[in-house]
Amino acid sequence: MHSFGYRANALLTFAVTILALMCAMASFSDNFNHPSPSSSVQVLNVNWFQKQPNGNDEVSLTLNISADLQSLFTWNTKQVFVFLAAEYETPKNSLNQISLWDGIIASKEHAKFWTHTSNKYRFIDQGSNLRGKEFNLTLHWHVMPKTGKMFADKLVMSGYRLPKEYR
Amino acid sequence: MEWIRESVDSIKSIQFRKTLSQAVNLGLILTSALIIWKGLICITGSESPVVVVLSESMEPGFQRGDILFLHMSKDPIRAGEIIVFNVDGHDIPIVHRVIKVHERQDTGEVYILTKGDNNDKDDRVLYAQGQHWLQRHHVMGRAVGFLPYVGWMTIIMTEKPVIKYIIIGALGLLVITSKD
């Protein structure tokens, strides 16, 4: 009965438990974090608006981002993911999102930044819908812990109406 | 040598009870374990309700060894979510994030693409040759939960197999010498 085998699994068994009920913990505090972030987004210039061959459109921005999302970071925040989304309505499409730029934020002192970037991920539509098309930009994160839980949130932003012409 | 007799077969039948009791046990563990996992998989409505990450693909979010734990809902599936799919010709599950999402206006169809945070490129590279796009087939669940670590035992296990049968033999051999 108290043979070196059974201290060792009596010990192994409450050191998980207690490891996991400390995991549980800190993922559970994170619901009393109640963050305010905030962000603006400018679209500075089209670079080039064209149809490609095989009929879609395609669209090159140039764009201004800053946000301020300091207040996302708790002690159980490994990282967070921040992306901007284009976001649209076509006759076909009830949905269209389109990632713009992302970026991987490791710590809250580089929570609060300024980015001057063309977009990193082609803006291309399911077809030839984007002259005069309006969009909605989404600033969206996703909060990975340390443990336990993901969170994620979006801001959504002024829109902006593309040209009507290619150019 | 009426006693004696007797004695023999009380003997006899404490080591068959106790040899029964251990493999109900053996089996009340077994069957435990598979209780938990099917009722993850009814809970998740994932049929892989827990992946080990693999690769280094969503580093520094998720380290190779890490554990994901999935949930495949009926809610649409949106850019940015982490999604685990299979594509077309590989075995392995890939756990990546969407950047793109067209959704039909008419059939509710879902076209999505992804890409890992560590890449440079996104994933129409990995998928079938002609795919350009993941539909809601291929898509095992999304990510809602991580625990760093703990599934560097089953890497360990899978590529160094002669472990997991020391391991085994070695719980097996517990559980039968091991007299309450």
Given for the second form:
Amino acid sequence: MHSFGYRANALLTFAVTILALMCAMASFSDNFNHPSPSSSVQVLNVNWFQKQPNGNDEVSLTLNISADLQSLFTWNTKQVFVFLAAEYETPKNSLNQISLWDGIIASKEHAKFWTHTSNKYRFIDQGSNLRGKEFNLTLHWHVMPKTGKMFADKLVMSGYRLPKEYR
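One more: the block was the form predicted together with its partner chain; return the form predicted on its own.
If you are looking for partners or other molecules, they are not here, because only the chain is given.
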């Protein structure tokens, strides 16, 4: 007959194999979710737009951010990291991204939100390239599952322009 050690080893190996199979199935099931998130951002006010002593442009904005990210949540979703970025082009760089606001959404119940805020992080350009500049506001999100790979996507909202003069 087999000893207690052999039987415990067989049982543990079987349990770990089943657990790995369940994790793989959970991760695979996320491929069948087709989310349709929505978002809108309003720039209510340019609080200030100034040139710093070192020559860099700095902007402070008041924003209304609303989003419905509930469709990103499945039974395998642990949390969603979301952030709003200003994106624009300069002669030196084809893409400049500046994070203005971020948050962590821990549950589906909190995934439909509206917030009135000033930019959480400083909107600074290295140089004086922001006067009259068109820019996009892009809502990025990263879905962090309980098991499996992370998913990331974004919604681009265009049609924003900064003032031509400093305030």
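Numbering follows the first chain given and starts at 1. Being a predicted model, the structure only gives us computed values, none of them experimental. We call the rigid core the largest set of C-alpha positions that still match within 1.5 Å between the two forms.
Asks: I want to check Arg7: does it shift between these two forms by 2 Å or more at the Cα, with the core superposed?
Replies: Comparing forms between these two forms, the Arg7 CA shifts at least 2 Å.
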